[in-house]
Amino acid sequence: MNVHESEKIAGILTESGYVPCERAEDADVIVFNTCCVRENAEQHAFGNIGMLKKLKKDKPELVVAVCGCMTQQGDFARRLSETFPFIDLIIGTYNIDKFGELLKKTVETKKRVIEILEKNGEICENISPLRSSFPNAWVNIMYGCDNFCSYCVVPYVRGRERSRKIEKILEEVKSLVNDGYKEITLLGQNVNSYGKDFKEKGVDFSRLLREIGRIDGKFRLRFMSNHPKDLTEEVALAISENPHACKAVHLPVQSGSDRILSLMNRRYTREKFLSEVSMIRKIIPDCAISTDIIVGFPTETEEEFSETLSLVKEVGFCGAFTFVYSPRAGTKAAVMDGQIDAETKKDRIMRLVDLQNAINRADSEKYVGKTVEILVEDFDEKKKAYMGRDERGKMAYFPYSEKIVGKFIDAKITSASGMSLIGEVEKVKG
């Protein structure tokens, strides 16, 4: 989501007459688009902003701007302005569409501009992103979140759920396909909630998937993220019936313990999650299911962590984003008793990662000798090979003498290297 928002900011800058540059020393404007979901993201932001102090001193006309989730949280805007007096522009998440005019204001007045709105307004549809991820493209279908998981700051910095009109989404997807993009990823904090804020009935995520399925052209469709409490059989059927939809679902479980899930305010149980996994695999055979997992949540016992490990083994996730719990100011979990010490969290995350890596390696071995369709995404200079993924999200590397980024190919997998595949091109399909 932040990658795509950065594309939107780049689009606004381009329309204002700026062009991208590679080195900070050559820039007239440097923008930090921040995240506050995890503590290390904030630390990185502060460290990188601080590194500009000397450059700003040597080049006072340089405009340094900071936006994104971090600026919207509590008194962070004030902290930023006091810690880094050389920052020229600070805006929040609700007025990103005003970035161009606020930048112009700070350039013309040579004065700092800080504008943090307290409430989100209407969804802005007039920003043309400067896309940087070809052949992949990101499409927001909704913004904000109504779930208020006890560890998560997103509802406080991104606001309540707001869905884009289905006509606008379809128009954007059609335009991207016509422009040659081969993989479209629909974005939302909880895509299964799409349309719930509409007065009009019958517009939901399953309908959106079916409408996109009617769009002509050769492209893949992905989406993230799903919330297990809202995943329905109708959505699974819509995926299975969509000729573009990948056989891949990202379904964040977060924990295998019912007590921890309750403390997290996830509003589903281990049993319900496992029943949804069974439902998905019944309707979408060979579907790859990936997940998110948090370890070291307040009061988590060794036995409860073991329940997470056992769930990972039982499901056999094709991949997992694993995180050590870090307190976020303003959330309920941050003030809970029983915060877990760093050593225990480190030990648990390492055991979880080792388990998931073993599952990934075993999954990779199953590919050897098979021919799979790959969308070529980039060229790896170090490996001197092209790279791309199959519809299940498995990464493969293969040599080829011609430029094929953005093309679908058939690749025969000759070996597996850890979690990745090694193959050779059998056919370039275009």
Contents of the next structure:
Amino acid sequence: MNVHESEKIAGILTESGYVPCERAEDADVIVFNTCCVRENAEQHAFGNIGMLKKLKKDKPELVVAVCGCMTQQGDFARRLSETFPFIDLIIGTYNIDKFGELLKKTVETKKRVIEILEKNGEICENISPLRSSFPNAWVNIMYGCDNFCSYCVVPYVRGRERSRKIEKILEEVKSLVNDGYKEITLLGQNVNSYGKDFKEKGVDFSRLLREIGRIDGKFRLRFMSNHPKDLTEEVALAISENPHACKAVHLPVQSGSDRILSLMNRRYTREKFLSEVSMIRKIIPDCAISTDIIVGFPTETEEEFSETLSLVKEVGFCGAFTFVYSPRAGTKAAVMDGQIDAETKKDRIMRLVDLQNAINRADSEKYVGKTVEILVEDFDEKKKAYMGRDERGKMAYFPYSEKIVGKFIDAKITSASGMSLIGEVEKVKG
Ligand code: 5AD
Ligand code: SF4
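Okay, that was the form predicted on its own. Show me the form predicted in complex with 5'-deoxyadenosine (5AD) next.
Complete assembly follows, chain above in first position.
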């Protein structure tokens, strides 16, 4: 979400006549697009902004701007402006379309501008992102979140769920495919809620998937994230019948313990999650399921943590983003009794990561000797090899003498190297 939002900010800057540069010293404007979903992201932002102090002193005409989730949270904008008096522009998440205008105001008046709105407004459709993730293109299908998981700050900083009009999404996807993008990733905090805020019925996530399925051309379709409480058979069928959709679903489970899931306000049980996994695998054979997991949620016992481990084993996720619980001001969980100490959290995350790594390695081994279709994403200068992924999201490296970024190839997998695969190109398909 934030990466794509940065592409939008870069788009606004381009329209205002700016061009990207490599080094901070050469910049006229530096924008920090912040995240506050976990404390370490926040500390990162503070550290990086602080590092500009000297540069700004040497070059007072440099404009330093801060936007993103952090600015929208509690009294953060005030704290930021007090801690870093050299910041010129602070803008919240609900008025990012005004970024160009406010930047102009800052530059012209040489005065600090701070504009944070209290509530989200309508979706703004007139920003053209400066994309930097070819051959993938991110496409927002909705903004905000109404779920209020008890640990999560997103609903407070991104506002209520609002879906983009289906025609706008289809228009964007078609034009990206025409422009040569080979992978479209639909973005929403909970893509399964798509369309629930529309007055007229009949437009939901499965309908959107089916409409995208009718677009001509060879491209991959991905989407994230799904909420297990909302992923229906209808959606699984729409994936399995879609010629573009990858056999991959990102389904954040967060915990394997019913008591913790209930405290997290996730509104599903372990059993419901497991039956959903079976349903997905029945309808989409070989579907890769990845997840997000939090360890050390307040009051989580060793036994409850081991239920997470056993669930991870039982499902065999093809990948997991694992997080140590981080208290976020304003959320219910932050004020719960029974916060877990840092050492226990560290121990738990290490055991979880070890388990998931072992699962990933075993998964990689199964590829050896097979030929898979890879979309080539990049050239890795260090490894002197191209990098790409198969439709399940498995990463592979392979040498090739010509430029092939953005092409589909068939690669024969010769060995597995931990998480990723090593192969050789059998056929470049274009
Ligand atoms: N602490 C740790 N992890 C969190 N996430 C969201 N909020 C927190 C928090 N307070 C994780 C969840 C979510 C992912 C995007 O970030 O696992 O799915
Ligand atoms: Fe946060 Fe839950 Fe919404 Fe995801 S679904 S953004 S975890 S509140």
